[in-house]
Structure formats: structure tokens, C-alpha cells
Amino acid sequence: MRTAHLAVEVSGFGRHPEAWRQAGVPREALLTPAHHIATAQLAAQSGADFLALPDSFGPGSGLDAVAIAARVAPVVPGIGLVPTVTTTHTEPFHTSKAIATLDLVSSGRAGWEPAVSRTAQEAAQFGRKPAAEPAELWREAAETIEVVVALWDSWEDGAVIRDVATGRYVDREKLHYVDFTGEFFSVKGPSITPRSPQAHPLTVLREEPDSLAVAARWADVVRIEAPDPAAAHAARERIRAAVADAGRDPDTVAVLLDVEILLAADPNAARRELDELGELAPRTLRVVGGPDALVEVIAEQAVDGVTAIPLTLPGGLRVLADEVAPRLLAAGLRTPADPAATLRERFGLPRPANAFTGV
């Protein structure tokens, strides 16, 4: 039996739009650091490998996910932090700098989830270009990821030397120009941020028809939506085949199934809570009931793990931490994580070699 990965996605008071009625805290709390720190601490107590923080340029998206992750990182140890970064209206140089900074302030626990902005409303926020079709958006996302990774490599390890005698702060021989010219960007480089602890923070991508080739080339983790474990397993096989076709080892890419959860110690209480919230069509597999119901899904091992998405917060995280996590350990589905491990190490991935030097 292989160890299953576990991630948690949180936003607002939970995925259900009526969750705010049961949260027990004022909406203004969402704007405070205390709220986000407490949420991350609960996610860390669940033993999750990383906390996913959604973001967009659409209405109601709230605070900046990268900034939240950077605020949380120094005070919540252990757990990885994976903010969403939209690539459609964001310069790759800025993205590279922000995620490398997150990796530095978290001591190697950063990741990022590149996403695209599809709507005319989001395009109008910037006024630089109209909304584009998904295929074009994902070509742009692929260029962004390529540039971001190149910028991460543009500083070698040990480039900062601070030699007082000669007055040299950096060894310029260890800095490299990216010199990238593509369909959407031209970037000279090098970065202005030193190489970070993981070198390449974890890249997480969602599977959709136009993103599959991008995920096959760049993803360390692929998130999928599926109505049941059988469909999830079929998606995993499809992704692994695409990764192999791209010339990479499929065993270096983990596939995680999104699972909406509403759990309670008493399964009937969970179902009553959903009834009170009101009907909401699931976007992926949904588990409503006792803690064992989610453990059973993970135990099927149709994929490499799950991303649990509570319909309500903070209650959904408390059940995950207090009830589900101990059951996963007892069943041998999870092992206690090394608190000093980087996020890449939690996924069994090595620190990448520098593309400019090979080391």
C-alpha cells in the first residue's frame, strides 16, 4: 500500500456559498491575518502536504493568495503553501520573484498553481487585451511557466558572496541571462531574487482539455475533478500517458482528486447540515457523512491522493484534523511527515539541477 497524498483547499467560509451562515464568525474576519493563520494551523494539524489558496481577478476573490501565503508561512510550520497565480494578466518576472520569495520565507514549502483568466470582465480590469479562447490562454500559461522556471535558474547556488575585501556582493559568473523570446513574452533576466531552497517550487496544475499538454510538460502535481473513483483512475491513466509522451517519468507526477467534504462525527448531522445549507450541484466527488467515508475514498487509491475541499469552514478542517487524520495514520494510508522536509521532499521529488550549469 502506497502512502496517499493529502492537500486541503480553503477559501472564504467554505466552497458552499451559504457557508457563511454557519461559520460563527463575522465576514470581516476574512480580512484579518488572525483568520488566515488560524485556518492554516488547522490545515497543518490535519497533516496535509499543502494548503491550496485559490485566487482570480474575478469579483469576490478577496485578498491576494500569494500575499496570504507569505504572511502565514513564517508562523505556521510544516505545511506547504500553494497559492493560485493567474498567468493571463500577470508578468512572469513578477510571478517568478513572488514565488521564489515565498519559498525563501517558508524555508522551502512553496508551490504555485498557474491558472488562466477567461472572462471579458477580468480582461477589462487591466484593459491591455481582450479575453481569449482557452487554447490561447494555456499557450500563454505554458510560456509563463517556462520563463518563471528559467528565471529561478538564472541565479546559481552560492551566487551571493559578500566579499568585503573586493567589494563584490555577487559573483556575476553565477548569474545568467534568460534571453527568452516567445509568442507572448520577451524576457531578458536574470532574476533579482536568489535561488530559493527548493530551486523550483512545486508546480500544481488542474487538468482540463487545453491544459493537459502544459501539465504533461511542467506539473509536479495535477489536480483533477471526477464524479467517482473509477473516473478519477481513468483520468490518472490519461495524465500519466501524456506525461510519458512528453518525455517525463509518470512516477514523478502525482495526481490528486478534488473531493468536496462535509463531515461530522455523526453522519446524520452532516447530512442535516447540508440540507440546511441548501442544494448545490457538486463539481467533483462529494463526501457527506462521517470521517470514515473520506478514509474509504482515499483507501481505494484510485489516484495518488486527494485535495479535500470543505463545504464549510472552519468546521470542515476541524473534522479533518481531529477525526480523519488519526484514522489515515492508523490505517497506514499516511505516515507522519518530517516537519523539516521541503514540499518537494514530501512528494518524493529531488531538488532540480540548474538548467544553466547542470548542478
Second form
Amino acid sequence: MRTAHLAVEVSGFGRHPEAWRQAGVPREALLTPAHHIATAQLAAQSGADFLALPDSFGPGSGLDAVAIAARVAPVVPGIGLVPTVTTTHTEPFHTSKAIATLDLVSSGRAGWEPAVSRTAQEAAQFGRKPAAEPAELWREAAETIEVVVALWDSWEDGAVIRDVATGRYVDREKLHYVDFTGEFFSVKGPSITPRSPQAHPLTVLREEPDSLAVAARWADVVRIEAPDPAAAHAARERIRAAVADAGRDPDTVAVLLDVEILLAADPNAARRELDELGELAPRTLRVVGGPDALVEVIAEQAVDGVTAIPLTLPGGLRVLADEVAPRLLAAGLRTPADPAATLRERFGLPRPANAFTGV
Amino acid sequence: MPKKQIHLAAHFPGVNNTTVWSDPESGSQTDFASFVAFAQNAERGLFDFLFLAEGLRLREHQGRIHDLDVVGRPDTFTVLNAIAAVTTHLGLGGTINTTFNEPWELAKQFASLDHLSGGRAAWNLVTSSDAFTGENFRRGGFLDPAQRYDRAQQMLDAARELWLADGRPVDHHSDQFDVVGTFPIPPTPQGHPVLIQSGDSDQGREFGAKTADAIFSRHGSVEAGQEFYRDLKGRMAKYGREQSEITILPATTFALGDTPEEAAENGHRIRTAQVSPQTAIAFLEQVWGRDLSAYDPDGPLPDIDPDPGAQITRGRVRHEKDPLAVAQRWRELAEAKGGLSIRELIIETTARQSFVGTPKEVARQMDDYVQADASDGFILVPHLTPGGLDEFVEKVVPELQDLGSYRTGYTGPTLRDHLGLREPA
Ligand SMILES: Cc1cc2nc3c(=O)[nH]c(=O)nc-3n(C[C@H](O)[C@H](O)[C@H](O)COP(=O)(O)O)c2cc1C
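Give me the form predicted in complex with its partner chain now, not the form predicted alone.
Full assembly next; the chain just shown is listed first.
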């Protein structure tokens, strides 16, 4: 049996749009650091490999996800932090240094989930270009990822030399222009931010029709939605084939299934809670019930692990931390996390070689 | 009338030759631990805010990356949000360029920082940028210098509309921006972040007088400071503003010692270390526009003239426009001071406002300076990272408090509280 990966995604008071009713605090609580710290702490207690923080420029979005990740990083140890970063209306140069800096302030626990902005509404907020088709948006996203990663490598490790004799603070031979020119933009480089602890923070991508090629080329983790384990398994096979076609080892890419959860110690209580909240069509496999129900899904190992998405907070997370996590350990589905591990290490991935030098 | 109070901000080093990186006590300027130590000490010293400068491309000198100064900085928003986690009151000031950002994203980032820090965010709006820096951005270097402050103003107008919209749709159209939509983040604890300005041209000063809550200035001496202070605050009335609504903070360094002699010696040692032999030549080359690596830094100025057309440094704001005149001035100065060497001359000419003395003397000098309306306080630029403010906080701050010129505790949680500012209307 393989060990399974576990991630947690939180946004608002949970994925269910009526979840705020259950939360017992005003919506403004979402603007406070206390809310985000408490949520991240619970996620960390569940032993999850990372906390996914969704974001967009669309309506209903809240505070900037990279900002939230940075705000919790110094006070919530152990867990990886993976904010969503959209690539459509942003500057790749800024994105590169933001994620490298998240890696710095979290001691190597940063990741990012590149995503695209599809709507005319988001385009109007920027007023720079019209909305585009997904294929074009993902070509642009691929360019963004390519240049972001190149910028991460644009400072070699050890570029700071502090050589008093020659008066040199940096060895400029260890700084590299990226000289990227693509269909959508060009970036000269180098970055202004040194290479980060993980060198390449974890790249997480969602599978969708136009993102598969990008994921095959760049993803360390691919997130999928599927209604049942069989469909999830088929998706995993599809992704592994695409990764192999892109010339990479499929075993270096973990496929995680999104699972909506509403858990309570008493399974009936969980179902009652969902009834009270009202109908919400599932986007992916949903587990409503006791802790064992989620353990069973993970034990099936149709994929490499799951991203648990609580329909309500903090209830779903509390059960995950208190009830599910110990069961996973006991069943040998998870091993105790090394609190000092980087996020890449949690996924068994090495610190990558520098593209400019091979070391 | 109560005594005029001194405001202090702490400049975390970015890219400069002020940081004496060759000193064994000099730590990393990019490790987060350095930011934590520096910020927590500034907060112990009851500073108004921590300040980060910005440069979006590595400087070049003679076509190659400049390698003599400290260089490398983490992303401003990300590091400020992380510092918010390890401090409780300290304001968090970030320099963010108006040319290479868009209002919607920037408004979201600053609103997030202000919410997540409980009202401690400040934005230093800078316009300096050119095609050289633009090569790192989608928009490139498209902006004509004459338009930079137009864009800055329109950027601020759009951002302010978003920050204060409170759920109402925004429909902003200007030369630079079309921003249409409903901003998803409610007004922040401070209404919106505190605004800092640091451009020094006529246009820059006008922009500051109209919009800024604080000015980061470079006018060091008492006379130059007073002149700037009068000029800047004099421009405010036509915008319907009270002079007290702007806090003027020049950059300053300091050197301390137990005796005046020891302080002077420390000051000299620091200045010498800041201008290494190689740095002295590089500064000279900037003015001369030529390769002067064959010259001895401990020898006299070159007898050849500067090449007035050449610009061999890129990515640095140029305050000197006429190299021939500068060379002339420098030659006269070197002569008048009894034949200064290149390095001695650069040490002399690149010196900025610095307070040198025992902690008591430094406190007195600073107080005199502020009471004389040469400024409202200072942005302190220490020569060591991260411990460069430790001695100041330990020894000078209590002296300032004894003089009745400095707070003994924070009076509120937000940066607006520290600066005595009202919420924006
Ligand atoms: C004290 C001081 C500090 C400055 N710091 C920065 C900085 O960190 N980053 C930057 O891009 N520009 C910086 N600038 C440049 C100005 O913000 C401004 O854009 C530039 O001076 C051009 O405008 P001006 O012609 O009005 O001076 C600084 C200027 C001054 C006077």
C-alpha cells in the first residue's frame, strides 16, 4: 500500500454558499487574520501536506490568497501553503518574486496553483484586453509558468559571495538574464529575489481540457474533480500518460482527487446539517457522514491522495484533525509528518537543479 | 502648547552601498529571520513604520550587473504580510511602482495587507522607471516620463475609488485606465492605506502636497530641510489641506559612541566601509561616463573630462543631470580640502544627513532639527542588517522620550493613529 497525500482547501466559511449561517460569526470575520490563522492551524493539525487557498479576480473572492498565506506562514508551522495565482491579468515578474518570497517566509513550504481568468467581467476590471478562449488563456498560463520558473533559477544558489578583497557582494556570473520572449510578453530578468529554499515551490494545477498539456509539462501535483473513484482512477491514468508523453516520469506527479466533505462524529448529524443548509449540487465526489467514510475513500487509492474541501467551517476541519487524521495514521495510509520537511520533500521530490547550470 | 513630536520610521535595507556588508556583524538582508529581528526591534522602539524601498531590475554598470552593493529583495507585499504576523503595532510601508502595476490588483493587495495587519499598511507611490526596468514587464517601457505622474495620479484615483466603494460598482475611465467592476473587499481598518510620496521634482512635490500623508525626502541639512519643508507644506493650502496632514521624513543615518570622539571615529569607520575602493571608482565612473578602473582610488581625480552623453549606470534614479559641472565642482572641492583622493572625495560627496554623537547628543540634534521644522521626523537607514537599529532603540529612544519629543507608548493600533491622521473621506 502506498501512503496517501492529503490536502485541504478552504475558502470563506466553506464551499457551501450558505455555510456562513452555521459559522456563528459575521461575514466580516473573513477579513481578519484571526480567522485565517485559526483555519490554517486546524488544517495543520490534520497533518495535511498543504492548505490550498483559492483566489480569483471574480466576484465573491476575498482577500488576496498569497497575502493570506504569507500572513499565516510565520505563525502556523508544518503545513504547505498553496495559494491560487491567476496568470491572465498579472505580471509574471511580480508573481515569480511573490511565490519565491512565500517560500522564504515559510521556510520552504510554498506552492502555487496557477489559474486563468475567463470572464469579460474580470477583463473589464483591468481594461487592458478582452476576455479570451480557454486555449489561449492556458497558452498564456504556460508562458507565465515557464518564465516564473526561469526567474526562480535566475539567481544561482550561493550567488551572494561577500568577497571583501574584490569588493564584490554578488558573483554576477551566478546571476542570469532569462531573456524570455513569448506570444504574450517578454521578460528580461534576472529576478530581484534570490533563489528560494525549495528553489521551485510546488506547482499545483487543476485538470481541465485546456490545462492538461500545461500540467503534463509543469505540474508537481494535479488536482482533479470526479464523481466517483473509478472516474478518478481513469483521470489519473490519463494524466500519467500525458506526463510520460511530455518526457517526464509519471511517478513524480501526484494526482489528488477533490472531495467535498461534511463530517461529524455522528454521521446522521452531518446529513442533517447538509439538509439544513440546503441543496447544493456536488462538483466532485462528496462525503457526508462520519470520519470512516472519508478514510474509506482514501483507502481505496484510486488516486495518489485527496484534497478535502469542507462544505462548512470549522466543523469539517475539526473532524478531519481530531478523527480522520489518527485513523489514517493507524491504517498506515499516512505517516507522521516531519515538521521540518519542505513541501517538495513531503511529496518525495528533490530540490531541482538550476536550469542555467544544471546544479 | 505641547512639544512637537518626532516621528521615526525604520528603513530595511534594499539595494545600496549604505549597508556595510563586509562587517562581520552584517547578517542576511533576505532571510526572514532578519526581517523579524529588525521589525521587532523597531516596534520596541515605538517606530511609526517599517519601510521597504523598491527596484524592479538589477542595476547595471558598464553593461554588466552591478556587483558591489547589497542586492536582492523579497517581494514587498509578501514580506510585509509575513512581518504583520510577528509584530502588533508597527506600520508596514511598501514602495510600489505606479507604472508596472494595475489598479485592481494593487488595490486588492493593499486592501489585503491593511486588513491582515489590522490597519498598518502604507504605500510609497513611486514613478521612477524607464524602458530598462520595463523590460521585465508586459507593458514594457511604454510610458513617456512626462506622463509618469499622470499615471500615478490616475492609479491612485482608481485605487481609492475601489477601496472606498464599499460594495458600489466602480466605473473609472482615465487616459491610463478603464476599471469597471464591483470591488469585493470592504474598506479597510484605515479606510485605505496611508500614502507616502518620495519624488522630488516640481511635479512630484505637487503630487505629494495634493495626495500624500507622508513624504520621504532626501533633504538632509537643516537649511535644505527647512526649505523643502516650507515649500512642500506651502503647496498644500491650495488643495484645502492642513499642514499637519503631511509628515515629512528625510532619510538619515547615524553613528553612536560613548564619547563624542568615539562616535566620530565610528562615523568615520562606517563611511569608509560604505565606500570601498571599488565603490569609489564606480561612483566616479557614473559621473564620468567612462571606464576608470585604471585609476587609483587613493590617488587624485582623473584629469580627463566626463563624457557628458554617456550613461553607464542603469536602474538607478539620476539626480545629477550635468556631469561636466559635477566634475568641475568636485575638482574644486578636492582642491579646497587639501587634495582629497578619489575615495575621500566620494565619501565626502555621497554623505547624507547623519547624526553623530553620544546617544544624548544625537537625541538633542534630532530634536533641534525637528523643532526647527526641518522635518517632522526621520526615516532611519542603519548601516547594519538586521541589528543596525538595536543600539539606537536601546539608547537614543529613551533620550528622545526624556526630551518630551517622543511617545512612550503607541496610542492606537493603526498607522494613521501613529501619524495622527484622520480616516480618508
Ligand atoms: C528619498 C527618495 C527615495 C526614493 N525611493 C525610491 C524607491 O525605493 N524606488 C523607486 O523606484 N524610486 C524611488 N524614488 C524615486 C521617486 O519616487 C521618483 O519616482 C523619482 O525621483 C522621479 O520623480 P521626480 O522626478 O519627481 O523626483 C525615491 C526618491 C526619493 C527622493
